[in-house]
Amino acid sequence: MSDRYRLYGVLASPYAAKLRALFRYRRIPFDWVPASFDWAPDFQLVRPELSNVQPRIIPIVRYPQDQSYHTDSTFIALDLEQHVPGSRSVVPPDPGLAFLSNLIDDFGDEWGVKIAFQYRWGNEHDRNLTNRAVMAELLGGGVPQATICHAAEQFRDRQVSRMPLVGATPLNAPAIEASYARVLDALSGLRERQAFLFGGRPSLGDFGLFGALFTCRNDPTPGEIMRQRSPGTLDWIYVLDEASGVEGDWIGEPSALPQSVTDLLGVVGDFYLPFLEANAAACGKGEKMVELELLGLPYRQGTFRYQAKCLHWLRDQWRALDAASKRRIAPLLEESGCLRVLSA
């Protein structure tokens, strides 16, 4: 039996890129296997061994221990901490820092994907580049160009139709784009002080943020914004994508965090957590839409039950923290506007 993990995905997926970088950093032997459930109607591209995997989302990881299949990048990352213990953990040993890492990871997974989706599929130029790259990776070589173009068009149309589900709409674009600019500014400040969010080694929070920003770096419009506004973010992405040689230490305690981490938490507090709170309230009332203002900018999308669960998970983690850890990170959460929602 092989002792190598199998990571199924496409690099256009923020979550697949996140896990690939994490496997590399942790030096866990794995095979990268191009695969997707987002196939075009005329092209059955799903691999046979994945036909019974539920839910039908990527990335998927096959564990070598029992040949089982797993989804959800965050739960896989945390599960690997138990299956592959070692010195290259992505969970800070300080419980307070570990909570902040989880919070930023959740933000990257759930709000960062809105940023990536908005820019990737919101204009003709970007959407007609990415769709082709995805299909070229999935179809492989030896395929006529006309076939790739046909598959790419079907995939593009499917993704564009999903934009309202993600919240990537013209109405929401100003809020989403404002949050992207602030993330870039925060990471610019971070790179001037230290390598990663919580010291000289990457955390789960770094990888969660990396997934969406990796895809933004690769797409024309957000990539150009990143190059112009935040060269430091480009540096961070290049290093984190292949960090198997990175060696470093965690910072000692939350009080040693640079201001840029508080600035990043401010984006979480101004955009993501208010959305989670409003979404959970709307879900609880059985409403189909959630509407709110984010820093005076309108935001409206269909309610999303999974993201209601995200808020419950974050609040449960906050409640589970010991009193001393809460005292150490509460000032950061208060300053960034996160504490009210988390402690409600």
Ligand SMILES: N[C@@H](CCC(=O)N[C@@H](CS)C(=O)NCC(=O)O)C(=O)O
Second form
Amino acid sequence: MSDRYRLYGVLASPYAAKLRALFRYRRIPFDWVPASFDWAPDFQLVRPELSNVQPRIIPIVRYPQDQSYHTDSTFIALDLEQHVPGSRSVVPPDPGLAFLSNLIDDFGDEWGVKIAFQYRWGNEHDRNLTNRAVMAELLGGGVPQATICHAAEQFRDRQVSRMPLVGATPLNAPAIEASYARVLDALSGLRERQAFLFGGRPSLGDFGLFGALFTCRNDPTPGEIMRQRSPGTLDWIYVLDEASGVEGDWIGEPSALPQSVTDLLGVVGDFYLPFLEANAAACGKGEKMVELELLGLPYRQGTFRYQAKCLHWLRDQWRALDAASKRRIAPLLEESGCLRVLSA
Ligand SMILES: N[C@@H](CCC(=O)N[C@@H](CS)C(=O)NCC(=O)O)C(=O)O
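Show the other one: the form predicted in complex with this ligand, since we just had the form predicted alone.
After this comes the whole thing, all chains and molecules, with the earlier chain placed first.
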């Protein structure tokens, strides 16, 4: 029996890249194992040990203590806080900062993936590069290029057909792309002030945002936009991907937050929370579609039950926060347009 964690995924997955960076920062020994499910019908890609794991999403982590399998990057990250306690926690000790870190993590996971998906599968150039990389990683060595290309075409067609599920459609592209520009602008000056969002050490919020931005950095179109628009974001990604040597301190309290966090919360308040609110309301009415305007730009997608739960979790966390912490971060949440949805 192995005493190491096993992290199953592909590097093109934002969530797998997020967890890989987190394991590295936390200096937790792990093995990286390429894995997927039925993503290319002519190929047997499912590892036997994962065939019964539910839900069928990656990343999956096998825990060494009982060889059990787990999904959902945020829950795994929080489990690791318990299993591997110590000085390299990714949860800021100030409860208000910890709340903001969770909010940014959730935004990265749920909205960031729309940005990554839109650029990766939305145009011919990008969609014909990443699909190859994914299949080359999964099929392993000793496989002819023609075989990789065949699997890659099947995977590409599958992903393109799933774009509307994520909300990555031509109608939504202007809103999604505007949010990407805003995230890049928010992060541009971060490292001139401090290394990470909440100080000299990375938080769960950094890792959650990192996942989607790491994959954007690696894909041609969003990578080029990032290089042109925001060299500071590139610097942050480079360091966070392999941060096992990083030693640093948290900022003491919310009043010391850098402008980047305020600006990021502005993106959360302008795009993500209004979407979550409209999605939860539409789910509550049993509707199939959610439709709204984000800064005057149209947004429409199928309702998403998991994201209705995200809003409940965020509101629960807000409610559970002690009064003094709430008082310290409320002005920031108010100014960024987040407070109304969180406290509803
Ligand atoms: N909330 C999950 C999301 C994981 C997820 O959606 N993973 C994608 C790959 S990036 C997946 O496996 N999707 C299932 C599919 O494409 O069939 C997490 O944070 O780990």
